[in-house]
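Presented as structure tokens, the chain that follows is alone, the form predicted alone.
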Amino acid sequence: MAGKPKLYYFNGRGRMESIRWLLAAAGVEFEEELFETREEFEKLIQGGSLMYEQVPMVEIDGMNLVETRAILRYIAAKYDLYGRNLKEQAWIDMYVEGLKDLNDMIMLFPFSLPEEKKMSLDYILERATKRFFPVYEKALRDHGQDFLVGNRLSWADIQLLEVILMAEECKPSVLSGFPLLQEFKARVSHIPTINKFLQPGSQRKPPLDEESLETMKKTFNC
């Protein structure tokens, strides 16, 4: 029997969260080794199994993946969450790679100056309103089933619930304008697996604070 995927990150979310969320989904067990200082990260380095000298890094199936969205691609096609075809591969595609623009912004916005804050949220949550919940309210208006792509679980409903909790973490009533959105949510959240991962003291990490952000800072020199 093959072993659980081991992951590689220091204790936060940034890239690695998105890969924590697909695993949990497919229902796959996982461990992390979560870095807490420079040192155990320049150790992962002076092994050799970095690519690019630089995380996340997953290992899984004999091999040590890098880079996040190859990551991601090859989760999702492993446990059968990125479609049935090509064409549904392409739409998985559009719609992960929309929702990683907002991803980014809201997973950068602790690292905004005091004084950008006000703005940055501001700008966070406009896009979110104006361009890109809209995308998702219509698709699946015009889709009329329970999820993004076919009519099953995919990549890209796992990656939607997420940037929608997300969303909900800068303003909780980000999503007042967008009703099927809202089921959506509700629906998703209550498959077992994911519901799993919602819980108190699953693998799910919380929103950066003051701490994790220094320990970041300094085990990654940024």
Second form
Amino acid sequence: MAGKPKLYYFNGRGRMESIRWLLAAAGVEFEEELFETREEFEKLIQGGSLMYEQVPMVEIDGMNLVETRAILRYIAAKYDLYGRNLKEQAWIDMYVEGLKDLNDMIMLFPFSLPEEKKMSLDYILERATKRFFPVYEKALRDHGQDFLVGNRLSWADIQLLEVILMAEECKPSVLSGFPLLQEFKARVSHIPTINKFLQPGSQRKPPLDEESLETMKKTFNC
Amino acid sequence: MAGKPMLHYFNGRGRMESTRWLLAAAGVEFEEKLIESPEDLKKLVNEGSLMFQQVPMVEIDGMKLVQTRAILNYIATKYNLYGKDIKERALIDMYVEGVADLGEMILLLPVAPPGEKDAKLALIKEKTTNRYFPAFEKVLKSHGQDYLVGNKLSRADIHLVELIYYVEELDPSLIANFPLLKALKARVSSLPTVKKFLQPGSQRKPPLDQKTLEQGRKIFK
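Since the structure above is the form predicted alone, I would like to see how the form predicted in complex with the partner chain looks, so please show that one next.
Once more the chain from above appears, this time first in line as the rest of the complex follows.
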């Protein structure tokens, strides 16, 4: 009865990519409806399935879920990637929220004005290496385990890997001061479901290029 | 062994107010350590108490929780204000995140550049009456129950009612055409714990005045 989850977004990473990562890591097959034009987006709004007239939206288990965090939490809880108890959930939430801050900075970078770009990039890299990455390096060092929370794979690990890879796209050597994060990256990348998602031909989306950026701006009026 | 939760923030609403509301509504007594200078904040950072060198931070059950959503999720779960299963939780999250989106616009209004303030206020009013209030009114209308999810008080109701108070501070007329939201506000406001929190002398913080804004700016640069 329950078909595959269906993702509604434009053809790019944006705010949907973390959701694609989480489903893929959980080994969940999903479908996508990717719009190319403003008209297609407006048609979806007219259809009434977007609570706040915004995407991401995911049809899953009879619900039209919107709001990225609502979607991510549901998937994490459903596929046992949200810790085993309330305290583990709290640690996962803290780690994930910290990553989201960094993720948002990187995601919004293509939208910065040309004259702002160098400054934005420096700021992103400074935050990544001074505020965020040290936290995760320390977490792994303190408990010596393979995963961030509860000695097993969780949403926090998947989100961390996603952000590491995006940061490396900004600067390939960004992990140079973080040996445990480098090991973490290698280890988590080799988990079969994640490894599969990292292969060409998966539903993972590439970084925004000029053309996609223009399409997105037109579609979302931003 | 477990004392009262201890909230670390400056003396204003900011990103801590929704936590104060939630704890108060849950009937949980809490203490506050107010940050009054850049040095106070630096001390917390140097102690290693702030995972990302930021507040809000709440000491609770042996943890130093940071990140507003992590704090709220923990409290809501612990005090049974987060629905009975993951589907109810998903609905609650959808509603709460919508509240947070509008709440964020209102939160940031005082620090908007002067030339942009009017436009931002107009946008807030427009989004309130065309997007957010209709969405929540529709939810209440669809099931005709007293609360947003599962026919039971949840964090969604508490956060929404808190938001309604802020909207009314901006413009009391904005809620005029939303009878079910008005009813929700009245209902939640009259719950004993919430009623107490709404009285003068509670830990609820007033709207930002110029002095508090300046203090906040100095501390948070």
